[in-house]
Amino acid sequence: MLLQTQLPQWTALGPALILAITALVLFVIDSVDPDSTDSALLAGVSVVGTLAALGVAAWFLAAGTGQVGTGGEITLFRDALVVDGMSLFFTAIFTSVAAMVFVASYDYLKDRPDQAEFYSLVLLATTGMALLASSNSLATAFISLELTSLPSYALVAYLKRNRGSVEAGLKYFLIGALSSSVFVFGISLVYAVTGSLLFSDVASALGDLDQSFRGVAGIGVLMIAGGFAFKTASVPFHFWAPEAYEGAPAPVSAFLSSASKAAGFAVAFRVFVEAFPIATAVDLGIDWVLAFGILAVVTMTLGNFAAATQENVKRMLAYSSIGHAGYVLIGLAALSAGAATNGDVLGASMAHLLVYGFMNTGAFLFVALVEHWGVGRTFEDYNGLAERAPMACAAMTVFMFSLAGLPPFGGFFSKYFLFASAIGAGFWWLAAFGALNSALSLFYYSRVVKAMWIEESDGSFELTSRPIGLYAAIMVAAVGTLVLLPGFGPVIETAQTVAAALFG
């Protein structure tokens, strides 16, 4: 039987319910004894939370749940919220980066002051992204991007001791509400031409727009793509991801260069695909299409070769993120108006977010692992590192080569059917653009490799402990990187069906 028979409709809610509750359970283990340091207790209840929600979108998802062939999307509260096939992929991408960064900060926040508070400002974030990628309404889209933002701006300065995570703190907190008031602005001048906020309407609106009404429209549409791209952190909207990720604690940035990136593109699909149709937006002289295909042109060359001048690892893979940014923009960028190829190119997207999701929180973890040690955050600093922690290093060189998208780890097959679908669709220079930039990728993180597994150590440093959760985490994203192999098949069918939903 359908799920739409046998639970209320609300319930396609679940995993973001799931996560909220979890977040009040933290709330109240927190009120009852606020100086608690109870790691175990704090980082259990936060992991089981978020399995929980992990395995419902993950079970909804398998079940066909708001997709064609259970009877369609899931509408709620007067269609502000859609629960399709896209929405739960993207929330299986979210708590299962979530999952891993709670298990690694067990250690990373033991013996730490206001753990309870981490742990619930992660709970309300990813709850804010599953929504996002539920959001059918330009209204309910702020709102989510709004929940997703502000618990992220205080997990960047938790560490309130340290002036590089407070200073980090204040400039996102800044430039993020920069982003949002030009986002918030964007969407009121589309509300102004089209008198509604629902994409469905929207689109419909902006199909009947009147003449002298298209140079706002117009403008609406590049302030909210605007708002997007600092979420993504693409060029030019990308220059506070270095200094936030390398001043907040490794565990959030792993965070937020994984599952905060994949939210925002989560709601800009939806929003551009369905808001603004491709035809519609052309004709009115908004060709967002090709706007998308250079900003992903710019984000991943720039990300790119900045990435190849750094000494800081942790500076690096921040560079790094903004160049995937520019590989998951061909999502958005490859498309053509009623072309078949549509979903193809989404879902190879989707599916290469997914394995980002396993390979860039594990390298961001393995960073934390390091700092967690005392060893430093440079290049140098990781010489001969493999002699003393080999099976931690081990994991790093997986991560760092399907990073770089080298047979046969999971991001090779990720950015091979993600440039075979842009070829495909007729956008062979995105390809091209990638393929090259892809090659450049390898010179950095072979650096990393080559510190860890060739270079001689100095001696300089002892690694007096094994921390349980940090390794169990960097574990984990290393075997669902290497799991992806033979499941690619798949999760890029999935990824494609549900993303050509969109389309329908």
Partner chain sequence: MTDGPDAGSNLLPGLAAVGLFLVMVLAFAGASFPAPQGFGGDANVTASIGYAMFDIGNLGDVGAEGFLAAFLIVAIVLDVAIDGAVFLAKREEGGSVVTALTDGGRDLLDRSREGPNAPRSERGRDAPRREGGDE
Given for the second form:
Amino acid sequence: MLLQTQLPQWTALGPALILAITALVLFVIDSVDPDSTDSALLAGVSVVGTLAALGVAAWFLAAGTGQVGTGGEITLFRDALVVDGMSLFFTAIFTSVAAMVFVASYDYLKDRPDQAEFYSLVLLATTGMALLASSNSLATAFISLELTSLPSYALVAYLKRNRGSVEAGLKYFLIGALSSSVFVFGISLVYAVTGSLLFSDVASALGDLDQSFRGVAGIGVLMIAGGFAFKTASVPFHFWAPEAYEGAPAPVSAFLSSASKAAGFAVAFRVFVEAFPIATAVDLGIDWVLAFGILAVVTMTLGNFAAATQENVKRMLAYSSIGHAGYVLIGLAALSAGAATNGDVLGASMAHLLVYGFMNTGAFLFVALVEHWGVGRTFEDYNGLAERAPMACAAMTVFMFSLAGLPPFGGFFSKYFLFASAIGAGFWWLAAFGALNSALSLFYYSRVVKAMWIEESDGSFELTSRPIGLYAAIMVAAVGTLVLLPGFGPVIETAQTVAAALFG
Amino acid sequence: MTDGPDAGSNLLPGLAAVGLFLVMVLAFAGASFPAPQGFGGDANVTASIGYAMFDIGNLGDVGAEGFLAAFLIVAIVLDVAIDGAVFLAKREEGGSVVTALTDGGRDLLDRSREGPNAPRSERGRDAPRREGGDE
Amino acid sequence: MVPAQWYLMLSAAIFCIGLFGILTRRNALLFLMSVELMLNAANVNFIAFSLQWGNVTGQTFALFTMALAAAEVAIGIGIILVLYRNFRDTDVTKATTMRW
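Right, the form predicted alone is done; let's see the coordinates for the form predicted in complex with the partner chain.
Next comes the full complex, and the chain you just saw is listed first.
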């Protein structure tokens, strides 16, 4: 109410603008002093910029910018971009994750050359994610998707002299390039049958589409879903994830598996709900709800079973992140045309992504800390770690139990609401698969906890330093995971309100 | 490098592409589009693209959607491309940056002998090494 | 005037030729070329259906697709260059530190 009367409309894009400007400031710093290894300056500028964007997004969200109570969504650039509660909610997720990653990178990258590139690429990727969540046209959605993808490719290959990192970067790039060409071909088929790219126009054109075009439209929608499957690391474009997350520097893995996945879901939610409304799509015989239901079950089962067989902790986390993509897909799979429960289901998915943003980032940053110490990567290497670093291991325990969905942690509440809303919407089978998979996941998450606290260490490693940035980031993530316990009421309420607005 | 005479040995996965083509042909064959609407005889298409790209006026004679947002985002994407590509392509030698724009061929050959086969400590400097991986 | 569905056939053919290249070739540079082919298959659709619907949305978006293809290749070549420095080859299957 207050924003819409006092600030010009374009300021609704404030978070994305702040992120882009911060990246440009880093360019300037880099060009003034190209060989700078001043981590404090670079990380400091990045953290300040990201926190400012987070603050603005949280302020807008609290003030109700773009929500139903204050005059509804704000559209900009002739409807190409839209700011509403959902885009602000997702922007808050992206910026929180990015801020934690920056704080952790302060130690992880210390004394390396090319630090400015790292920070500016992460910032630009975050900008892309914020724009992706605000896209209201297939054109801006595709271009913002590329803006998140391109820096990610370079970031995965960031350790240029490390074979694993370069190989991971190549594989990520190849699958990414393939999936983006599939995505754009899908867009071109949708344009072929509807003659427009704006979500609302696509939806109305699909509404009175001749039945003879259903084949073209169907393949187009499938291909667009394939593009999102890549971004969210879901079946069938999931197999890059273990390679990329394992080879990439751990802060980048944290960023990709939390923020990048959330960005993929943000745009997928908007595209499928707004551009291909369920009732219209089902009339045409393009039942994407059922397709996402099958994908959700396959993705969560495959991710969890593969995670259970891993020996390498980072790889286990990568597969577990595929499993979590499966849970979040329930948000698209438990929808039905015109149902009042749609907002609850989608909102629960968004809340899970927020909690996941904290707990998963924390888990990968713990791996970064362990890499920083030079301890190995397998479960055995973690044996007895709790004796040396009890604080960090306690935080890791919180992340693991929260990811598994054990009761006293944030992950329990988000999963509970997700499965409960799926049951409420009549999709009990999705909730059943989700619960079964969560039970399985407890097995491999608890292996990490067991290794850290119960197993005896073989005494072969020395913890030489206590990197303050990494510790701080891990503690922030742990506190975030725990604070979401008492704070979960407002979170789920906000998420379900803004999600319901999408169906309005 | 690759794609020598043995390139034909793995044509089998290509059948998937042929299969996809058949599926697409079947799906597209049913579509019967009406006669194209066209742009109108005296419409200036090039000017319309320009108007559409910058959201000027009512976007020219031919209808279109506004692309100014897309244009601005592409500007940032190209920033990313130059930042990322220069970062990846440049080489550091003894702390100073050597541009990637030199003729790399022979130079690369000489360097590579100490590249991949260099002792572990040399490579491991970049990152925590992976156990039992590359040799 | 060629009926519009023939453009769909043409673009499907180009797209599948690109996909064929990706599935059968192991060289990273050829992979990039194949991806370009697939991106341009989409451009054929955009331009053909721009005329079909009588708006320039498709034509304008095709320009953006080309710019993005260029940006993607810039990053891609950078990664392939780094790969070449590390592995002395652009064969994607030679880079086998990890399981594929």
